[in-house]
Structure formats: C-alpha cells, structure tokens
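Below you'll find only one chain, the form predicted alone, shown as structure tokens.
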Amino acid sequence: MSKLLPPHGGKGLTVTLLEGSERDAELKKAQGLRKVEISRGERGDLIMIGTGGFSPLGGFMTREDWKGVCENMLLADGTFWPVPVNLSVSKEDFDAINDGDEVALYFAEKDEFMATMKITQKWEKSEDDKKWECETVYKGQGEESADDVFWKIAMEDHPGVQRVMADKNYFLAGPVKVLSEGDFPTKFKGTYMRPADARAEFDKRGWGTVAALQLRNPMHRSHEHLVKIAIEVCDGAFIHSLIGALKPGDIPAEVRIECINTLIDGYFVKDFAVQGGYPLDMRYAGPREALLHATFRQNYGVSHMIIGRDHAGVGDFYTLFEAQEIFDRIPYAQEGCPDPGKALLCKPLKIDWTFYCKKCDGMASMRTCPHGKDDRVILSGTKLRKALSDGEPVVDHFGREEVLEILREYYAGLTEKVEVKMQKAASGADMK
C-alpha cells in the first residue's frame, strides 16, 4: 500500500486524458466540432487537468470558482485553490457558443486538437475585473507592489498581470476530455512525468515523505544545498522543473534539464533523488503561486514543497519571504477544514537564505552562519544568468564547474541575448 499523500480534493487522481480507441473517437468528434482556440498558457493548466496534475479540477473555472479562488483562494465548492484556472475566449466565439454545447479545443501553434469541452457557463469579466484579479492574486508587498507604483510598472514588468490582462473577456467553464499531451512526452522523454508515473517511482522507492524543488533557473549550489537538506529530513526528493513556457532571459527547459542531471550523477545519492519536468508556464505570482506550487506537487504524491528565498517572483513585487509567510495565513492551515480531503496537506519546507560563507568553507544559511556580508558569495538563478549573458566570471563557489561548462556553452551560442534585469531579491542588496 502507498505511503504517499493521497491527491488534492479527497477525490484520488482527476484524470481526463482519455488514450487508446477512446481518444481516437473523441478526435474524430473534436473535428466537427466548433473550433476555439486556447492559448500556450492554457494549453499548460489543459493539459495539467487531463494528466491529474490539477486534481480536483476536471475542467476550466466558474465564475464563482474564479470569485473564490481570487477572494478567499477557495473553489465554490470550499476546496482549497490558490491561482485562477480560466479559460478566455473571443466574442465571436462567445456569442455564438450556448451553455450544453460542446467544443473542440485547438491549438493553433502546434496544428493540435487538444481537447473537447461541455460548456456549463459562460461569463465575463470587465476590465475592472481582471484589474482585481491582479491585486489579489500577483500583487505583493514589496516596494513595486505599493499602491502608488503598481499599475504604473506592472503592465510592462510582471508577467503574470500582463497574461491576465492580455485575456478576452469572456469565458468559457466545463468538463473537458484532453487529448494530447502536446510534445512534452517526446520531447522532454525521460524527464516529463504525469502525477500517476511519480507515484509509481516513488512508490517503487518506498518513499512516504517526498519534498520537491521547483526550479525554473539552472540549479546552483544553494539548490543543491536545499536538496540535500531535505533528502536529510525526508525519504527522497523531487527535484522537478518546469518545462512549458518562461520569460525572455530565462534559460530553456533542455539545457536546465541537462545541468540537473550532470548534478544528480556527480553530487547526489541516486537512491534519494527524482528529476522530474510538468508542462506550465510560469505565472510569476510569488506567494500564491507557492501555494499552487504545493497543491499540485501533492498530486505528485509530495508531502513537502521547499519554500527558499523569493519562490516564484519576479523583479521586487514581493518581499523575500512572503511565500513562506503565506502559508500561514491559508485556508484550513490553523482550523480544522469540514471536509480534510479539501484542505492543503503538503506542507511548507522553510529555508532560510542560502549562500557559500567563504569564513565556514562551506554552505550555510543566515540561521546558521554567524559572519558577515563581506563573507558570503550571494548566489540566485538571476544573478548567475546575468554574468553568464554578460560574459563576465561567475565568482568562486557559485557553481559546479560541470555545470558552468554546460551553461557557457549553451550563452556562446546565442546570437541574440536579453538583458536580465537585477532585482534586490537576487543581488543580495537585502542582505543584513
């Protein structure tokens, strides 16, 4: 019997990805079918509900799903879900689509029918509306999240407010039966995992406590640090990337993969450590998209989500910790839930900020390092990027050399680079 946590929702594995004769016939019916077209962000959340990724969710959001999950990060339903999972749509398809009808999903980049869909609603929102999504949702509370700065910077630097804002606004909820997983299990074989193959390798392994990494930069030796800290305090860890769509600057998912692998064969006890990649785009929401970090990593069959330093933000929107402190003020997390299944089981690892301590000759954290500024070596997924894009040295302890090679490798061969834009989080500029 598994020793894993049991999925999100208290439902088991939502699974709608049909396979076999099945697909088949629902692909002949998805061809007469009004075709919509999705986005590659939607493409990412359609394919992590057919997979069982986005446990309990079996299709796109109400607007009550949407009202909840932005206001009190709770599904209609009271299930706990931190992040919006909607599905935008032009008018044209909105007025002529009526509520019992089916349609096919396509992806036009990729020539795809992704999947079809039973439409249960349909509704709007106004511009006001996803302006509120945004403060409740991607607003922080670092310096560029003020009130008297947000707005004026948001549109043009966070990425998540510029998808928000960039939707339709009409909208489309229902059920959908997915059929395709696009090119992420061809091209990225070996590394992409549904939610049911992790729990078979980690049940094979006997592990029942599993934490897992998120990691959208190539993998430093604060990573590795946090890795092994958590292979100390738990049965393995899940050292799984991101693998669908980032920003301009960010280094692709082949070549990340490629330095965690050179990492797991020369630095780690393979018995006690799974790489692993999922299909999303980042959405950059800092704090909430911890939380949905954590929701579908126990899917996974995670029980612990490493939460570092600046998890999942982007320029100075949020404040260091915040997606740690998050975590503390969530539905269910300090009163009893009338339903547990709908709570968040997967717990918060908290670490503190990691760096190299030149004076301890070795990792440390500012819990355990008692030294001073002038003697640690700042490291962070950022900082590295720009001195690799800027061709300038990467300073002593930063990295493993196996690793630099593959990185340098990879920066000599771009014919255009973007400039990657320093954020204190990222700078040490925070630093006491």
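Residue numbers count along the first chain shown, from 1. Think of the rigid core as the biggest set of C-alphas that the two forms share within 1.5 Å after superposition. If you're wondering where the values come from, they're calculated on a predicted model, not measured in any experiment. Compared with the form predicted in complex with another copy of the chain:
- Relative to the superposed core, I49 undergoes a C-alpha shift smaller than 2 Å between these two forms.
- In the core-superposed comparison between these two forms, A364 has its Cα shifted by less than 2 Å.
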Given for the second form:
Protein chains: 2
Amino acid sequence: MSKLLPPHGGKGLTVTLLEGSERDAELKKAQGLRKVEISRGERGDLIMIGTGGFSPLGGFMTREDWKGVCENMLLADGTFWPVPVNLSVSKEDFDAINDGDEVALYFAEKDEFMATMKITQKWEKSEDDKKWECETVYKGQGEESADDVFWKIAMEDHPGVQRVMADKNYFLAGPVKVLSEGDFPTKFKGTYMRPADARAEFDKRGWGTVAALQLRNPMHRSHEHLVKIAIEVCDGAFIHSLIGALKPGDIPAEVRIECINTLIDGYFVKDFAVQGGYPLDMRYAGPREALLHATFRQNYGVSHMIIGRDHAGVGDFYTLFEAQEIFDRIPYAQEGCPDPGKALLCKPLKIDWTFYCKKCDGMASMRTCPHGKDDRVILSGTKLRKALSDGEPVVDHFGREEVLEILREYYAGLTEKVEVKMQKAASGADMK
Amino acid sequence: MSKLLPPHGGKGLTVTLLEGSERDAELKKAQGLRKVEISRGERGDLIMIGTGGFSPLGGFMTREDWKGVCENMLLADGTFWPVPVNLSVSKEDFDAINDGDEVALYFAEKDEFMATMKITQKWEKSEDDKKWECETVYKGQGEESADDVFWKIAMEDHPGVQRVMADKNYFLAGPVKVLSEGDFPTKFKGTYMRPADARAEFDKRGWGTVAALQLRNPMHRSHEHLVKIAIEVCDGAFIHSLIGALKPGDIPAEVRIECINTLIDGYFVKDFAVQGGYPLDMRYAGPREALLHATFRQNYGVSHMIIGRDHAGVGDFYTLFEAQEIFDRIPYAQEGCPDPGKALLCKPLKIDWTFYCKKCDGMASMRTCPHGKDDRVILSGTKLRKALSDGEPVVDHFGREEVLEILREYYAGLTEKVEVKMQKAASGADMK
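Form predicted in complex with another copy of the chain, following the form predicted alone:
What follows is the whole complex; the chain from before opens it.
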C-alpha cells in the first residue's frame, strides 16, 4: 500500500497518454483530422495533462473553468486549481471547427502530432477578459504590480502576461488523447519522469512524506540547504527541475541537470534525494504558480512543496514571501475542508531566505542567523554570472566548487560561440 | 484566540497550586495534618502536578492508573500517559493513614510543606510489581537491556530503576493542593516557567506551532542545529532545560542555563527562541521518557517535541533511535484516534544524529551528509570533559567558543574545589 498522498482531485492519476497499438491507431486517425497548431507552452501543458501531471484535468479548460480559476481558484466542479490551462487557436481554425468535432493538435516546430482533441466547447476571451486574467492571476503585491505601474511594464517585462496577451482570442475546450511526450523522454533520459514513475520510485523507497524543490536556476548551496532541511523533516526530497522553456538568458536544463547530479553525487545521501524533470514552461506567476507547483507536485506523490523567497517570481511583480502567504488564503484549505477530494492536500514547506554566514559557520536563514550583512555571503545573480563568465573565483562558501566548474565551462562555451560569431563576422567583412 | 495545542487530556490546564490567602489558609491547615515525607523526585512530580505541567493529573496515581500506564500507557480513564507518577510512603505512615484522610506532604531537605493531599486509595506494590514496572517502563532494546544482562546491572547503572526499586512498597493516591514550587522560581528566576507562563509567552508572539528541545546537558552546536531546523519549520522553538536532579557528574542547571543564554544572545534570532526550565528529575527512561517529554510539553503549548539520538537514555539500555520509533506505536496515535481528547497531540520532530562536517562545510546529519568519519567533528563526552577540565582547546566547529569558555570556568572551579579539599585534608593530617 502506497503511503503517498493521493493525486489531486480525488480521481487518481487521470492519464490520457496513449501507448502501443492504441497510440498507433490514434496517430493514424490524427493524420486525417483538422490540424490545429499549438504553441510550445501549450505543448508543455498538454504533456502534463497526458501523463496525469495535471490530474484531474483531462483536457483544456472551458470558459466556466477558466473564469472560476481566475476568480476563485476553483474549476467549474469546485475542485481547487490556481492557474488557467487553456488552448487558443486562430480565427480560421475557430470558425472551421464545430462543437463535437475531433481535431489533431500539432506542434509545428518539431513537425509532430501531439494529441487528438474532442471539442466540447468553443469560447472566446475579449481583450478585457485577457487583461482581467492578467490582473487576477499575474498581478501581485510587488512594486511593479502597483496599479499605476503594472500595465506600463507588464507587456515588456512579464513573460506570463506576454503569453496571455499573445494568445489569439479564440479557445477550444475538451478532452485530449495525448500521442507524444515530445523529445523530453529522450533528451532528458533518466531525469524526465511521469507522475507514475515518481510515485513508483518513492513507493519503492517506502516514503510517505516527500518534499519537492522547484528549480529553474542552477542549484547552489542555498537550494541545497532548503532540500537538506526538508530531508530532516520528511522521508525524502524530490529535486524537480523545470525542463520546459525559460526566459532568455536563463541556464538551459541540460546544464542545470548536470549541476544537480554533481551535487547529489558529492553532497547528498542518495537514499534521501531523487532528481526529476517536468516539461512545463515557466509562467512566472509568483504566488499563483507556487500553488500550481504544489498542485501538480501532489500528482507526483509530493506532500510538501518547498516555498522559499520569491518563488516563481519575475522582476519586482511580487513581494519576497507573497508565494508563501497565499497558501494561508486558498479556498478548500486542508483543515475543515467541506469536500476533501477537491482540496489541495500538498502543504507548503515555507523556508526563509537562506545563505552562508561566517559567524554562524554554516548555512543559515533570516530566521536562524542574528548576524549582520557583512557576515553573510549573499551574491546577486548578476555578479555570479559575471564571475563565472570571466572565469574568476566565486566568493567562498557560495556554491560547491564542482558545480561552479560546470557553470564556468558553460559560460566559456557561450563566450567561444560569441567569439566564433565575431570572427566569422570579421572575416566575412574582410572578404567583402 | 490562542493558536497553540490544548493541554493534554482535554481538561485544560489542571492547576492545583494555591496562591495568596487560599494558600496561607491551606498551609496553616497543613501544619496540623500528619506529615508525610516526600523524596526530591516526588517533589518535582508534585510541582509539575501543581502548575498543570502534568495535566490532566490532579494528584498521585491509583494502582489502576499505575498498572494501566505500565502495561498500555493509559490511565484508568483511558487517557494516554507513558510513565508512572506515584507517591511511596513508609510502612508507619501507611498504617496510620486511612482512606479519606488528609495529610501534609513535607520535603525535609528544605524543611518545607509542599502540599496537602486527600487520600482516595492506599495501595501496595510487591517486589515483583516493582520489577515488572522496571521491565515494562525502563527496559529497552539496547545491549544492557538484554534479558540475561538487565537485572545484573540495572540496580547499579540505571538511575530510573534505582528510583523505582528504592521506593518503599506502600503508596498513597489522591488529589493534591500544592503549596509551593520550592526554590525553583527564585533560584531559576527568568528561566523557570509554569505552563501558563510559557503559553502566554508563545501567544504573545502569535505562535501556533512550537518545537521543544529537551536539554539536560550543555548546549553545543549539535543541539543548536536541531533547534535551528525546528525554527525553519515551526513558528518558534522552546529550549526547555531540566532543572531538577541529574546523575552525579552531570553539569548543574545554573551553568547550563548560562550556556543557553550565551548561545541565544550570540547565535539565535531572539524572535524565534524562548528558554525555559522545568523542575523534574531525570528518570532516564529513554523511549517512555521521550513520550513523557512530549506529553508534558503539550501542556506548555508545544506542538513538536524534538527527538534526537538516544533521547533520555542512559548507558546502553536503549538503542540510538528507540525513542523516535516508540511514537509510531503508541495507543491513541493522532490519526484516527477514537477519543481525541485522550490522545497525545504533540508530535515528535525526529532528527538524526547531527555533527559538523568539513566537506559539507557546516552542520549536517546522517541523513544529509554522505561523507566519511574523518570529515566529521564528533567528540565523545569523555574527551570533551577532559579537554575542558585540562583547559585545552576543543576541536574546531564542535561548540561555540563563548559556551566552551563558560564550561572551562566551571571545570576550573571544580578543580579548585578539589585542590582546596585536598589541601585541607593534607593540613588536617599535618596537625594530627
């Protein structure tokens, strides 16, 4: 008997990914259906729906789901869900499709049929609807979310808002049959995991409580410290990286995974740490995304979602601990929930800002270290990137040397590419 | 509204300590009652009963309570309780007292009336009963608890067994009215706290979850690390020292309290750590005492009892983590308890063996550190005492220098006392 939390929504893992001959037949059928193009972000959502990562969702949302989620974080049937998962299509597709039709969802970049979908509802968002969605889901309490600032900069600086506003205004809802997980299983072999894989791994280890660390940046000692606190109080930890798309300039997943492997090899007791990857793109929705992280992590068997400083944030749209606080205000909170099957069961493991402190002689947080700024090793991302790019030493105790070495190599490669480009440009100029 | 756990047993804090004119009148009455002498250990239990620290106990146990506690960790009314709290008297007192009598409980060492008691039951333990009590309550799974070893050494080496076996075989049960907290409030001013004081302090800070550290030894970095882990996952920590009697050779409470004050001053954020003391003597009952620690800590408002390595153990009577494991096997466990009012609500916060590790570059535990023995700073009590007594440096990273300095001074004082004694003895010999 598994000791793990059940999947979210009370329906088990709602897997719609087909395999074997069933998949072959559906793929053949797809080739004869109307081809609807999906974006990279929608492809990530689709794979999560397919593997049961987004249980209990079995497809893209209706207008009622979308509205309830934006407004109250509840699906139309009352199940907790914090962020819209919807499919936008062109006006041309929208007009050509009728309720009840089946269509093929196609990802052009990889020339791949990703799913078939049975249309149960065609619905629209006005420009005002989209703005309202951005304001309810993406606007926080940070300086850049102030009423007189938000719309002046969000279209430039908030990738989640950009994604919502870039959508065409036409949407399709309905259940999907997923045909592919894209290149994730091959490109990230050994790291990419379906929820059922993660659950099997945790069950094998006899775990009941599992803490997850969300990662989209290289894992330094502050992250290591979060996970190690979690390992003291839970049966084990799941270091779970986003392997979908990020902002430009962020470190690619392959490099980040190598950093994590190196850290686990050198600094973790392997019995208590498992690495995995999931195929979503970042939405940078801060508090709402922290809730989404906890929601889909529950499907992977996670009981405690580590929420640190500025979780899933971008710029100054959110305050530092807004993503922790929102867990105290969600509908269907665990205690005294009228319908426990619809509540989020995965709990936040809230941890303060962590750093190395020389006087503490080890890692500490704002809750445990009484010392001053000068005793603490805190390094901005900008300074870290500069040191790594320039091949300079990084201040002591900030990261593990083995991990910094991987990042130095990555940045050196980048520099080489830039140099090669510049040389090519220069020699091209000479030849003219 | 307090966010703290309610006291154990569902009856609130059952305070029987009298104050003001009520106390004056009862004290006057006590002086006219039969004087029954109590031991130092019984005095500690009595003060805990008086302040509500032992809620819901309102007095010393009946034979039925005692038997249920030994056998099943349940009082006669079904309430969870892990260790007997009983009052043994001389044959002479026993014969002179009748059911329904009132007596005065008197602590001869301090010439003080501690309580009045209404006798509801006179009961006896045979020698076999006492042995059975020792075997059910004090015998563990360690090497020294093996069937062919236990009784060969327990009378010599186990202070808890000694206490049970030293009791006369005659017992009195009944409710008490407590007249005094002895010298604890004055001798340990600022540290000694009643459960209501601790609750008021936690309420003032707005805490809901409070982790307690049990201390009977000086607080080194391993203890500091336990508390700091707890501070990350609870609202705050209660560093709660035993200020009753210990084994010979252990460090007195005054010195330990100074060490803790120094640590809190230099290495804790004061918002998140409170120091307190409680008047019990150690029983060294290992797992059963760990449960007692959690039970009475709940009365102080504690939600999570930190249980580390060999909690409340002595010699090799218990295995290293027996005191953690017993929490999984207690009757009336929290989940699915038929009568939650009778269950222990305070949960264990189980933490593995902790130490400084050079490769980890900070504090770690067996669950987080994959490195070898040579990388870890682990110091036996014997070696530590030798270094401190000899005024030699203690290996790096083991303790905080400010704390070690206090202990060095204490040991230097001891040495001086011994030297003075030897000089006196020598000069005495000269004078003969």
